[in-house]
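The chain below stands alone, shown as C-alpha coordinates; this is the form predicted alone.
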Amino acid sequence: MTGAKRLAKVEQEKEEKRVSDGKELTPLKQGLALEDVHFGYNKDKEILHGINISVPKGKTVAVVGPTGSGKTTIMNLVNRFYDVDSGRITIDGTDIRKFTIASLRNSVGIVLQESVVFSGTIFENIAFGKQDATLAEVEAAAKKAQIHDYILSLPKGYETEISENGDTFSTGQKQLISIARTLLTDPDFLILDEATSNVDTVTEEKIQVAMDEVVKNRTSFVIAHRLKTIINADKIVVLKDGTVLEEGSHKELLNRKGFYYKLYTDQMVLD
(Lines of atoms letter the chains of each structure in order from A and count residues from 1; the text may use other names and numbers.)
(Lines give C-alpha, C1' and ligand atoms only; values in the text may rest on other atoms or scores of the structure.)
(Ligands and ions follow the chains in the order given, each with its own letter.)
Protein backbone atom coordinates (compact mmCIF):
# COMPACT_ATOMS: atom_id res chain seq x y z
CA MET A 1 0.00 0.00 0.00
CA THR A 2 2.85 2.37 0.83
CA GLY A 3 4.44 1.73 -2.57
CA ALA A 4 1.11 2.22 -4.34
CA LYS A 5 0.58 5.57 -2.58
CA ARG A 6 4.03 6.75 -3.64
CA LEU A 7 3.39 5.73 -7.25
CA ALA A 8 0.03 7.52 -7.21
CA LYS A 9 1.72 10.67 -5.88
CA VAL A 10 4.29 10.60 -8.68
CA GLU A 11 1.55 10.12 -11.29
CA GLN A 12 -0.27 13.17 -9.94
CA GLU A 13 2.76 15.44 -10.30
CA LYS A 14 2.56 18.06 -13.02
CA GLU A 15 4.73 17.69 -16.09
CA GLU A 16 7.85 19.85 -16.18
CA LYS A 17 7.61 23.07 -18.15
CA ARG A 18 9.51 22.35 -21.34
CA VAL A 19 10.64 24.69 -24.08
CA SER A 20 9.45 23.06 -27.29
CA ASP A 21 11.63 25.26 -29.52
CA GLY A 22 14.43 25.78 -26.97
CA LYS A 23 18.07 26.27 -27.85
CA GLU A 24 20.59 23.48 -27.60
CA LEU A 25 23.24 24.35 -25.02
CA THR A 26 26.67 24.69 -26.60
CA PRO A 27 30.00 24.20 -24.78
CA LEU A 28 30.54 26.77 -22.02
CA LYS A 29 32.41 29.93 -23.09
CA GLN A 30 32.01 32.48 -20.26
CA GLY A 31 30.35 30.93 -17.23
CA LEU A 32 27.18 30.66 -15.17
CA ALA A 33 25.51 33.41 -13.13
CA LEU A 34 22.62 33.84 -10.71
CA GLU A 35 21.19 37.34 -11.10
CA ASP A 36 18.91 38.73 -8.37
CA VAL A 37 17.35 35.29 -7.84
CA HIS A 38 14.27 35.06 -5.62
CA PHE A 39 12.67 31.68 -4.93
CA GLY A 40 10.43 29.83 -2.50
CA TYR A 41 9.07 26.28 -2.58
CA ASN A 42 5.81 27.75 -1.30
CA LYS A 43 4.46 31.12 -2.45
CA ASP A 44 4.13 32.40 1.12
CA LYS A 45 7.70 31.50 2.18
CA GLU A 46 10.65 32.80 0.16
CA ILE A 47 13.90 30.83 0.57
CA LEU A 48 16.32 32.88 -1.57
CA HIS A 49 16.22 36.68 -1.37
CA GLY A 50 17.96 38.32 -4.33
CA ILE A 51 20.96 36.01 -4.76
CA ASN A 52 23.81 37.13 -7.05
CA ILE A 53 26.59 34.61 -7.72
CA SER A 54 28.90 34.37 -10.74
CA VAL A 55 30.89 31.26 -11.65
CA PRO A 56 33.43 32.09 -14.41
CA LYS A 57 34.48 29.35 -16.81
CA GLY A 58 37.17 27.08 -15.36
CA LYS A 59 36.75 28.38 -11.80
CA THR A 60 35.51 26.66 -8.62
CA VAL A 61 33.02 28.55 -6.49
CA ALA A 62 32.16 27.09 -3.07
CA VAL A 63 28.82 27.86 -1.41
CA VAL A 64 28.82 27.52 2.38
CA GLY A 65 26.47 28.34 5.21
CA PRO A 66 24.32 26.85 7.96
CA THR A 67 21.65 24.22 7.30
CA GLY A 68 18.64 25.88 5.71
CA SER A 69 20.58 28.77 4.20
CA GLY A 70 19.60 27.81 0.64
CA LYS A 71 22.69 25.96 -0.66
CA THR A 72 20.92 22.91 -2.10
CA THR A 73 18.06 25.07 -3.36
CA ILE A 74 20.56 26.80 -5.65
CA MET A 75 21.58 23.42 -7.08
CA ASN A 76 17.92 22.57 -7.73
CA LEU A 77 17.43 25.83 -9.60
CA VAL A 78 20.56 25.47 -11.74
CA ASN A 79 19.25 22.08 -12.93
CA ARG A 80 15.74 23.49 -13.42
CA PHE A 81 14.18 21.03 -11.01
CA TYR A 82 12.40 24.26 -10.07
CA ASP A 83 12.28 27.64 -11.80
CA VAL A 84 13.12 30.94 -10.14
CA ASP A 85 10.25 33.16 -9.00
CA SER A 86 12.08 36.27 -10.19
CA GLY A 87 15.54 37.16 -11.43
CA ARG A 88 17.29 34.69 -13.69
CA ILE A 89 20.05 32.10 -14.00
CA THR A 90 22.19 32.44 -17.11
CA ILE A 91 24.78 30.40 -18.96
CA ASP A 92 26.96 32.54 -21.22
CA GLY A 93 24.45 35.35 -20.75
CA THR A 94 21.40 33.33 -21.87
CA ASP A 95 18.55 32.53 -19.45
CA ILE A 96 18.61 28.76 -18.81
CA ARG A 97 14.82 28.66 -19.36
CA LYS A 98 15.53 29.23 -23.06
CA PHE A 99 17.52 25.99 -23.37
CA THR A 100 16.04 22.54 -23.80
CA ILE A 101 16.00 20.69 -20.46
CA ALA A 102 17.82 17.71 -22.00
CA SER A 103 20.76 19.79 -23.25
CA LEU A 104 20.94 21.72 -19.96
CA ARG A 105 21.03 18.62 -17.77
CA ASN A 106 23.43 16.82 -20.09
CA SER A 107 25.85 19.70 -19.52
CA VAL A 108 25.64 19.53 -15.72
CA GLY A 109 27.24 16.77 -13.64
CA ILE A 110 26.15 16.25 -10.04
CA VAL A 111 27.71 14.35 -7.14
CA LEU A 112 25.24 14.26 -4.25
CA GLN A 113 25.55 13.64 -0.51
CA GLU A 114 23.88 10.26 -0.93
CA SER A 115 25.77 8.24 -3.52
CA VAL A 116 23.67 6.22 -5.95
CA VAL A 117 24.51 2.74 -7.24
CA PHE A 118 22.29 0.50 -9.35
CA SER A 119 21.90 -3.24 -9.62
CA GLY A 120 24.24 -4.45 -12.36
CA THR A 121 28.00 -4.59 -12.83
CA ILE A 122 30.51 -1.98 -11.70
CA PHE A 123 31.23 -1.25 -15.36
CA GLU A 124 27.52 -0.58 -16.03
CA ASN A 125 27.30 1.67 -12.97
CA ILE A 126 30.21 3.87 -14.03
CA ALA A 127 29.16 3.90 -17.71
CA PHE A 128 25.53 4.76 -16.87
CA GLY A 129 25.77 8.31 -18.24
CA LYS A 130 27.70 7.28 -21.35
CA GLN A 131 26.27 4.07 -22.70
CA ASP A 132 28.90 3.70 -25.46
CA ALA A 133 31.86 4.02 -23.08
CA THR A 134 34.78 1.64 -23.59
CA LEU A 135 36.47 -0.31 -20.79
CA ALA A 136 39.54 1.90 -21.19
CA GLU A 137 37.43 5.05 -20.66
CA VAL A 138 35.72 3.56 -17.60
CA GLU A 139 39.07 2.50 -16.12
CA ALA A 140 40.54 5.97 -16.72
CA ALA A 141 37.60 7.57 -14.88
CA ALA A 142 37.92 5.06 -12.01
CA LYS A 143 41.64 5.81 -11.69
CA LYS A 144 40.98 9.55 -11.40
CA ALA A 145 38.27 8.78 -8.82
CA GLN A 146 40.70 6.69 -6.72
CA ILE A 147 38.58 3.50 -6.94
CA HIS A 148 40.34 1.54 -9.74
CA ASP A 149 42.71 -0.40 -7.49
CA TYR A 150 39.90 -1.58 -5.24
CA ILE A 151 37.84 -2.72 -8.24
CA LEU A 152 40.78 -4.74 -9.58
CA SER A 153 41.14 -6.43 -6.17
CA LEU A 154 37.65 -7.96 -6.59
CA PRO A 155 37.51 -11.46 -8.18
CA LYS A 156 35.51 -10.29 -11.22
CA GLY A 157 36.91 -6.76 -11.40
CA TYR A 158 34.69 -4.43 -13.41
CA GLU A 159 32.23 -7.29 -14.04
CA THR A 160 31.48 -7.59 -10.32
CA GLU A 161 27.73 -7.44 -9.74
CA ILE A 162 26.43 -4.76 -7.38
CA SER A 163 23.32 -5.61 -5.41
CA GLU A 164 20.51 -3.06 -5.19
CA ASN A 165 21.46 -2.11 -1.64
CA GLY A 166 25.09 -1.73 -2.71
CA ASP A 167 26.47 -3.77 0.22
CA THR A 168 29.58 -4.74 -1.82
CA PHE A 169 30.92 -1.28 -1.10
CA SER A 170 31.31 1.07 1.81
CA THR A 171 29.59 4.47 1.72
CA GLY A 172 32.86 6.11 0.67
CA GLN A 173 33.51 3.59 -2.12
CA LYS A 174 30.02 4.13 -3.51
CA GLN A 175 30.73 7.85 -3.51
CA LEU A 176 33.94 7.26 -5.48
CA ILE A 177 31.94 5.24 -8.04
CA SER A 178 29.53 8.19 -8.32
CA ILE A 179 32.48 10.53 -8.90
CA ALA A 180 33.89 8.18 -11.59
CA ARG A 181 30.47 8.14 -13.29
CA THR A 182 30.42 11.94 -13.34
CA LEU A 183 34.00 12.17 -14.61
CA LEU A 184 33.19 9.83 -17.49
CA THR A 185 30.41 12.12 -18.79
CA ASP A 186 32.88 15.05 -18.81
CA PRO A 187 30.27 17.71 -17.95
CA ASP A 188 30.75 21.38 -18.79
CA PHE A 189 29.50 22.42 -15.36
CA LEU A 190 29.85 20.43 -12.15
CA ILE A 191 27.97 20.51 -8.85
CA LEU A 192 29.38 18.72 -5.80
CA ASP A 193 26.74 18.74 -3.07
CA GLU A 194 28.22 17.82 0.34
CA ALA A 195 30.13 14.98 -1.35
CA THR A 196 32.25 14.20 1.73
CA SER A 197 29.58 14.62 4.42
CA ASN A 198 28.75 10.95 5.07
CA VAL A 199 32.19 9.31 5.20
CA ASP A 200 35.01 8.67 7.65
CA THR A 201 38.17 10.78 7.72
CA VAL A 202 40.37 8.28 5.81
CA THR A 203 37.83 7.89 3.00
CA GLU A 204 37.27 11.65 3.02
CA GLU A 205 40.90 12.15 2.04
CA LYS A 206 40.50 9.81 -0.95
CA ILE A 207 37.29 11.55 -1.98
CA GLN A 208 39.01 14.91 -1.64
CA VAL A 209 41.80 13.79 -4.00
CA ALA A 210 39.13 12.58 -6.45
CA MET A 211 37.18 15.82 -6.13
CA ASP A 212 40.33 17.87 -6.76
CA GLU A 213 40.79 15.87 -9.97
CA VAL A 214 37.17 16.40 -10.97
CA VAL A 215 37.17 20.19 -10.55
CA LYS A 216 40.57 20.77 -12.14
CA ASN A 217 40.09 23.36 -14.93
CA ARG A 218 36.34 22.77 -14.75
CA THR A 219 33.55 25.22 -13.97
CA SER A 220 32.26 24.03 -10.59
CA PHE A 221 29.88 24.71 -7.73
CA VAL A 222 30.94 23.03 -4.48
CA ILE A 223 28.34 22.99 -1.72
CA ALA A 224 30.02 22.18 1.58
CA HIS A 225 29.52 21.95 5.33
CA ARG A 226 33.05 20.76 6.08
CA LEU A 227 34.94 23.94 5.29
CA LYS A 228 38.40 22.40 5.16
CA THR A 229 37.37 20.69 1.90
CA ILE A 230 36.92 24.00 0.05
CA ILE A 231 39.80 26.20 1.23
CA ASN A 232 41.38 26.03 -2.26
CA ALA A 233 38.24 27.23 -4.08
CA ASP A 234 38.71 30.27 -6.33
CA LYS A 235 35.83 31.98 -4.53
CA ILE A 236 33.74 31.17 -1.46
CA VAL A 237 30.19 32.52 -1.18
CA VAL A 238 28.74 32.59 2.34
CA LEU A 239 24.96 32.18 2.58
CA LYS A 240 22.77 32.77 5.61
CA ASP A 241 18.97 32.75 5.63
CA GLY A 242 18.83 32.93 1.85
CA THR A 243 21.09 35.96 1.38
CA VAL A 244 24.76 36.35 0.47
CA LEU A 245 26.65 37.64 3.52
CA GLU A 246 30.22 37.54 2.24
CA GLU A 247 32.30 36.34 -0.68
CA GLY A 248 35.99 36.07 -1.38
CA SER A 249 38.89 33.63 -1.11
CA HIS A 250 39.44 31.54 2.04
CA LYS A 251 42.26 33.84 3.13
CA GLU A 252 40.30 37.03 2.44
CA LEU A 253 37.28 35.82 4.39
CA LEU A 254 39.40 34.76 7.37
CA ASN A 255 41.06 38.18 7.41
CA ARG A 256 37.65 39.89 7.56
CA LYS A 257 36.83 37.96 10.74
CA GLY A 258 33.13 37.91 9.88
CA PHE A 259 30.59 35.08 9.69
CA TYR A 260 32.85 32.75 7.66
CA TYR A 261 35.68 33.23 10.15
CA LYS A 262 33.32 32.15 12.95
CA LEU A 263 32.08 29.12 10.98
CA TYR A 264 35.63 28.03 10.15
CA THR A 265 37.14 28.50 13.62
CA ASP A 266 34.17 26.72 15.25
CA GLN A 267 34.67 23.73 12.93
CA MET A 268 38.40 23.58 13.55
CA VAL A 269 37.74 23.39 17.31
CA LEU A 270 35.19 20.57 16.80
CA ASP A 271 37.55 18.66 14.47
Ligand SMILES: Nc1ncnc2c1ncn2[C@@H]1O[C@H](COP(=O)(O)OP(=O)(O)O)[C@@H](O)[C@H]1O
Contents of the next structure:
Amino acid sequence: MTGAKRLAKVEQEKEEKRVSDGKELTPLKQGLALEDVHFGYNKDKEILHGINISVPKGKTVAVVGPTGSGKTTIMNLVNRFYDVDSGRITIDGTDIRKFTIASLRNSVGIVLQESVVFSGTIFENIAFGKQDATLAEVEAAAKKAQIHDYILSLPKGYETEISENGDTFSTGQKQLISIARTLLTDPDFLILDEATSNVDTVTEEKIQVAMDEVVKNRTSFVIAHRLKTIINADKIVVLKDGTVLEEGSHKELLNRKGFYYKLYTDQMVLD
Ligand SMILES: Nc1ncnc2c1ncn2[C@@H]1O[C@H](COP(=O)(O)OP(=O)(O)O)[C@@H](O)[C@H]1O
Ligand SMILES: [Mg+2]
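The form predicted in complex with the named molecule, contrasted with the form predicted alone above:
The complete assembly is shown below, putting the previous chain first.
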Protein backbone atom coordinates (compact mmCIF):
# COMPACT_ATOMS: atom_id res chain seq x y z
CA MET A 1 0.00 0.00 0.00
CA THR A 2 2.73 2.44 1.03
CA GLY A 3 4.70 1.36 -2.03
CA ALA A 4 1.75 2.00 -4.33
CA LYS A 5 1.15 5.42 -2.81
CA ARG A 6 4.81 6.37 -3.13
CA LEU A 7 4.82 5.19 -6.73
CA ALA A 8 1.70 7.23 -7.45
CA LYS A 9 3.38 10.28 -5.91
CA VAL A 10 6.56 9.89 -7.97
CA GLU A 11 4.50 9.44 -11.14
CA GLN A 12 2.49 12.51 -10.24
CA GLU A 13 5.56 14.66 -9.67
CA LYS A 14 7.03 13.45 -12.95
CA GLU A 15 3.80 14.30 -14.71
CA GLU A 16 3.43 17.73 -13.11
CA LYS A 17 6.40 18.75 -15.20
CA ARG A 18 4.27 18.43 -18.33
CA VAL A 19 1.84 21.02 -17.02
CA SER A 20 2.06 24.59 -18.22
CA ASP A 21 -0.24 26.71 -16.05
CA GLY A 22 -0.98 24.51 -13.08
CA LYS A 23 -4.60 25.56 -12.73
CA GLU A 24 -6.84 23.85 -10.22
CA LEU A 25 -10.00 22.24 -11.49
CA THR A 26 -13.14 23.60 -9.88
CA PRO A 27 -16.47 21.72 -9.67
CA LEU A 28 -17.83 21.03 -13.13
CA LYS A 29 -20.13 23.71 -14.53
CA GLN A 30 -20.65 22.95 -18.22
CA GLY A 31 -18.92 19.71 -19.08
CA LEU A 32 -16.19 18.10 -21.13
CA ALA A 33 -15.57 18.52 -24.84
CA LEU A 34 -13.26 17.00 -27.41
CA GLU A 35 -12.68 19.51 -30.18
CA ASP A 36 -11.25 18.29 -33.47
CA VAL A 37 -8.89 15.90 -31.71
CA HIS A 38 -6.18 14.25 -33.76
CA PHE A 39 -3.84 11.73 -32.18
CA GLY A 40 -1.48 8.89 -32.99
CA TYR A 41 0.72 6.82 -30.66
CA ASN A 42 3.40 7.07 -33.33
CA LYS A 43 3.95 10.10 -35.50
CA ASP A 44 3.55 8.13 -38.72
CA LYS A 45 0.18 6.60 -37.85
CA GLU A 46 -2.76 8.76 -36.89
CA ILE A 47 -5.37 6.85 -34.86
CA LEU A 48 -7.98 9.56 -34.13
CA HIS A 49 -8.89 11.73 -37.10
CA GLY A 50 -10.62 14.85 -35.80
CA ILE A 51 -12.94 13.76 -32.99
CA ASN A 52 -15.69 16.05 -31.69
CA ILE A 53 -17.65 14.90 -28.66
CA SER A 54 -19.39 16.89 -25.96
CA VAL A 55 -20.28 15.49 -22.57
CA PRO A 56 -22.62 18.01 -20.92
CA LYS A 57 -22.73 18.28 -17.14
CA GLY A 58 -25.06 15.75 -15.54
CA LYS A 59 -25.36 13.58 -18.64
CA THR A 60 -24.14 10.12 -19.50
CA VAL A 61 -22.46 9.80 -22.87
CA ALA A 62 -21.70 6.31 -24.15
CA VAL A 63 -19.05 5.56 -26.75
CA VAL A 64 -19.59 2.43 -28.80
CA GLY A 65 -17.66 0.99 -31.70
CA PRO A 66 -15.84 -2.08 -32.94
CA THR A 67 -12.46 -3.24 -31.65
CA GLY A 68 -9.68 -0.88 -32.64
CA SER A 69 -12.02 2.04 -33.36
CA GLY A 70 -10.21 4.20 -30.77
CA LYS A 71 -12.44 4.09 -27.68
CA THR A 72 -9.67 3.36 -25.18
CA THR A 73 -7.43 5.89 -26.91
CA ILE A 74 -10.01 8.64 -26.32
CA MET A 75 -10.12 7.75 -22.62
CA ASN A 76 -6.31 7.75 -22.48
CA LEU A 77 -6.36 11.32 -23.77
CA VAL A 78 -9.08 12.48 -21.38
CA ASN A 79 -7.05 11.01 -18.50
CA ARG A 80 -3.93 12.61 -19.93
CA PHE A 81 -2.06 9.36 -20.14
CA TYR A 82 -1.22 10.88 -23.54
CA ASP A 83 -1.75 14.36 -25.01
CA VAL A 84 -3.50 15.25 -28.25
CA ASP A 85 -1.43 16.02 -31.36
CA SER A 86 -3.85 18.73 -32.44
CA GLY A 87 -7.25 20.01 -31.43
CA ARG A 88 -8.03 20.09 -27.73
CA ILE A 89 -9.93 18.58 -24.86
CA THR A 90 -11.62 21.05 -22.56
CA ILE A 91 -13.37 21.03 -19.21
CA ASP A 92 -15.69 24.02 -18.82
CA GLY A 93 -13.96 25.55 -21.81
CA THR A 94 -10.41 25.28 -20.44
CA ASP A 95 -7.84 23.06 -22.13
CA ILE A 96 -7.17 20.11 -19.79
CA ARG A 97 -3.42 20.64 -20.33
CA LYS A 98 -3.78 23.81 -18.23
CA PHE A 99 -4.91 21.91 -15.15
CA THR A 100 -2.52 20.20 -12.79
CA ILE A 101 -2.54 16.45 -13.25
CA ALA A 102 -3.27 16.16 -9.53
CA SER A 103 -6.44 18.22 -9.69
CA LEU A 104 -7.52 16.42 -12.87
CA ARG A 105 -7.01 13.03 -11.23
CA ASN A 106 -8.82 14.20 -8.10
CA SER A 107 -11.97 15.34 -9.86
CA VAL A 108 -12.12 12.62 -12.47
CA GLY A 109 -13.00 9.11 -11.31
CA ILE A 110 -11.72 6.31 -13.48
CA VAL A 111 -13.02 2.76 -13.60
CA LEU A 112 -11.07 0.69 -16.08
CA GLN A 113 -12.01 -2.50 -17.85
CA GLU A 114 -9.25 -4.45 -16.17
CA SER A 115 -9.72 -2.89 -12.76
CA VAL A 116 -6.78 -3.04 -10.44
CA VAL A 117 -6.52 -4.31 -6.89
CA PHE A 118 -3.44 -3.60 -4.80
CA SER A 119 -1.83 -5.86 -2.28
CA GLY A 120 -3.26 -4.93 1.07
CA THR A 121 -6.58 -5.46 2.81
CA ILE A 122 -9.92 -5.07 1.09
CA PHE A 123 -10.58 -2.07 3.31
CA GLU A 124 -7.37 -0.41 2.09
CA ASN A 125 -8.23 -1.22 -1.49
CA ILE A 126 -11.56 0.57 -1.32
CA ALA A 127 -10.33 3.41 0.90
CA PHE A 128 -7.37 4.06 -1.43
CA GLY A 129 -8.54 7.37 -2.86
CA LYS A 130 -9.86 8.89 0.34
CA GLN A 131 -7.59 9.48 3.27
CA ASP A 132 -9.19 8.89 6.67
CA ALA A 133 -12.13 6.99 5.23
CA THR A 134 -14.03 5.24 8.02
CA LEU A 135 -15.14 1.61 7.94
CA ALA A 136 -18.75 2.80 7.81
CA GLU A 137 -18.02 4.87 4.70
CA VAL A 138 -16.17 2.02 3.03
CA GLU A 139 -19.02 -0.38 3.81
CA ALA A 140 -21.61 2.04 2.47
CA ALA A 141 -19.68 2.38 -0.78
CA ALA A 142 -19.25 -1.39 -1.04
CA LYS A 143 -22.98 -1.88 -0.48
CA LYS A 144 -23.85 0.50 -3.30
CA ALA A 145 -21.28 -1.24 -5.47
CA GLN A 146 -22.92 -4.62 -4.74
CA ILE A 147 -19.77 -6.18 -3.30
CA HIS A 148 -20.42 -5.86 0.46
CA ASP A 149 -22.14 -9.24 0.86
CA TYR A 150 -19.33 -11.03 -0.92
CA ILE A 151 -16.75 -9.32 1.27
CA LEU A 152 -18.63 -10.32 4.40
CA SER A 153 -18.71 -13.93 3.18
CA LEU A 154 -14.91 -14.01 3.42
CA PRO A 155 -13.63 -15.20 6.83
CA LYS A 156 -11.79 -11.96 7.56
CA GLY A 157 -14.25 -9.65 5.81
CA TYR A 158 -12.83 -6.21 5.12
CA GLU A 159 -9.55 -7.23 6.74
CA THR A 160 -8.94 -9.95 4.13
CA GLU A 161 -5.49 -9.54 2.64
CA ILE A 162 -5.47 -9.63 -1.13
CA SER A 163 -2.52 -9.95 -3.45
CA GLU A 164 -2.30 -8.29 -6.84
CA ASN A 165 -2.34 -11.55 -8.73
CA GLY A 166 -4.46 -13.38 -6.17
CA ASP A 167 -7.80 -14.95 -6.94
CA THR A 168 -9.90 -13.39 -4.20
CA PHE A 169 -11.84 -11.52 -6.88
CA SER A 170 -12.97 -12.29 -10.39
CA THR A 171 -12.56 -9.67 -13.13
CA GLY A 172 -16.13 -8.48 -12.62
CA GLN A 173 -15.71 -8.31 -8.86
CA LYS A 174 -12.53 -6.28 -9.27
CA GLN A 175 -14.60 -3.82 -11.27
CA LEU A 176 -17.11 -3.69 -8.41
CA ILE A 177 -14.24 -2.93 -6.00
CA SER A 178 -13.13 -0.20 -8.36
CA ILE A 179 -16.67 1.20 -8.48
CA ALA A 180 -16.79 1.17 -4.65
CA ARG A 181 -13.48 3.05 -4.58
CA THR A 182 -14.89 5.61 -7.00
CA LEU A 183 -18.16 6.03 -5.09
CA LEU A 184 -16.14 6.77 -1.98
CA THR A 185 -14.14 9.58 -3.62
CA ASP A 186 -17.38 10.92 -5.11
CA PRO A 187 -15.88 12.51 -8.23
CA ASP A 188 -17.74 15.08 -10.31
CA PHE A 189 -16.87 13.44 -13.52
CA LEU A 190 -16.59 9.76 -14.27
CA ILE A 191 -14.80 7.80 -16.95
CA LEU A 192 -15.78 4.20 -17.15
CA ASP A 193 -14.74 1.35 -19.39
CA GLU A 194 -17.19 -1.44 -18.75
CA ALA A 195 -15.82 -4.91 -18.04
CA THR A 196 -16.83 -7.53 -20.54
CA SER A 197 -14.58 -10.53 -20.26
CA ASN A 198 -15.18 -13.43 -17.91
CA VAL A 199 -18.19 -11.93 -16.21
CA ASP A 200 -20.70 -14.50 -14.96
CA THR A 201 -24.42 -13.71 -15.00
CA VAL A 202 -24.73 -13.01 -11.28
CA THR A 203 -21.79 -10.58 -11.33
CA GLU A 204 -23.15 -9.12 -14.55
CA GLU A 205 -26.38 -8.17 -12.77
CA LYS A 206 -24.43 -6.69 -9.89
CA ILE A 207 -22.31 -4.62 -12.24
CA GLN A 208 -25.48 -3.31 -13.81
CA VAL A 209 -26.88 -2.16 -10.46
CA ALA A 210 -23.49 -0.73 -9.42
CA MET A 211 -23.22 1.07 -12.76
CA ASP A 212 -26.61 2.71 -12.27
CA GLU A 213 -25.49 3.81 -8.84
CA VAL A 214 -22.15 5.23 -9.92
CA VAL A 215 -23.44 7.21 -12.91
CA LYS A 216 -26.41 8.61 -10.96
CA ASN A 217 -26.18 12.40 -10.53
CA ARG A 218 -22.77 12.44 -12.15
CA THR A 219 -21.35 13.44 -15.49
CA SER A 220 -20.21 10.23 -17.11
CA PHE A 221 -18.27 9.25 -20.16
CA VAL A 222 -18.60 5.52 -20.62
CA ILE A 223 -17.16 3.00 -23.04
CA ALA A 224 -20.26 0.91 -23.09
CA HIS A 225 -20.53 -2.77 -23.87
CA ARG A 226 -23.72 -3.56 -22.08
CA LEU A 227 -26.90 -2.95 -24.03
CA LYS A 228 -28.69 -1.55 -21.00
CA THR A 229 -25.97 1.03 -20.38
CA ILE A 230 -26.11 2.04 -24.01
CA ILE A 231 -29.89 2.35 -24.15
CA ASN A 232 -29.96 4.37 -20.90
CA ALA A 233 -27.28 6.82 -22.02
CA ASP A 234 -28.36 10.39 -22.81
CA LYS A 235 -26.24 10.26 -25.93
CA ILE A 236 -24.49 7.51 -27.86
CA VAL A 237 -21.40 8.28 -29.91
CA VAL A 238 -20.61 5.71 -32.57
CA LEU A 239 -16.94 5.41 -33.37
CA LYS A 240 -15.32 3.61 -36.29
CA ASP A 241 -11.69 3.71 -37.42
CA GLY A 242 -10.95 6.81 -35.34
CA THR A 243 -13.89 8.83 -36.64
CA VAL A 244 -17.28 9.64 -35.14
CA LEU A 245 -19.76 8.12 -37.56
CA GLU A 246 -23.04 8.89 -35.84
CA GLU A 247 -24.42 10.24 -32.60
CA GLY A 248 -27.80 10.43 -30.98
CA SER A 249 -30.12 8.54 -28.67
CA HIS A 250 -30.69 4.81 -29.08
CA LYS A 251 -34.01 5.50 -30.81
CA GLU A 252 -32.63 8.15 -33.13
CA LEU A 253 -29.74 5.94 -34.14
CA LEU A 254 -31.97 2.96 -34.81
CA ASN A 255 -34.21 5.12 -36.98
CA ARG A 256 -31.21 6.20 -39.01
CA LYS A 257 -30.64 2.62 -40.07
CA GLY A 258 -26.90 3.28 -40.29
CA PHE A 259 -23.88 1.71 -38.66
CA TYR A 260 -25.37 1.69 -35.17
CA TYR A 261 -28.45 -0.06 -36.47
CA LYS A 262 -26.20 -2.64 -38.04
CA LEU A 263 -24.22 -3.10 -34.82
CA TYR A 264 -27.45 -3.45 -32.91
CA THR A 265 -29.08 -5.93 -35.26
CA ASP A 266 -25.83 -7.90 -35.35
CA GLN A 267 -26.45 -8.25 -31.58
CA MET A 268 -23.95 -5.61 -30.54
CA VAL A 269 -20.77 -7.50 -31.07
CA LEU A 270 -18.73 -4.84 -29.34
CA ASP A 271 -15.40 -4.99 -27.65
N1 LIG B 1 -0.12 1.85 -27.01
C2 LIG B 1 -0.38 1.80 -28.31
N3 LIG B 1 0.61 1.99 -29.24
C4 LIG B 1 0.34 1.96 -30.56
N5 LIG B 1 -0.89 1.73 -31.07
C6 LIG B 1 -1.89 1.52 -30.22
C7 LIG B 1 -1.70 1.55 -28.80
N8 LIG B 1 -2.89 1.31 -28.19
C9 LIG B 1 -3.79 1.17 -29.19
N10 LIG B 1 -3.20 1.29 -30.40
C11 LIG B 1 -3.87 1.24 -31.71
O12 LIG B 1 -4.83 2.28 -31.73
C13 LIG B 1 -6.01 1.84 -32.41
C14 LIG B 1 -7.22 2.08 -31.52
O15 LIG B 1 -7.10 1.24 -30.39
P16 LIG B 1 -8.03 1.35 -29.10
O17 LIG B 1 -8.17 2.78 -28.74
O18 LIG B 1 -7.51 0.42 -28.08
O19 LIG B 1 -9.42 0.83 -29.69
P20 LIG B 1 -10.71 0.24 -28.92
O21 LIG B 1 -10.58 0.56 -27.47
O22 LIG B 1 -11.86 0.90 -29.59
O23 LIG B 1 -10.70 -1.24 -29.18
C24 LIG B 1 -5.78 0.40 -32.81
O25 LIG B 1 -5.38 0.39 -34.15
C26 LIG B 1 -4.67 -0.03 -31.89
O27 LIG B 1 -3.89 -1.03 -32.51
MG1 LIG C 1 -10.61 -0.70 -25.70
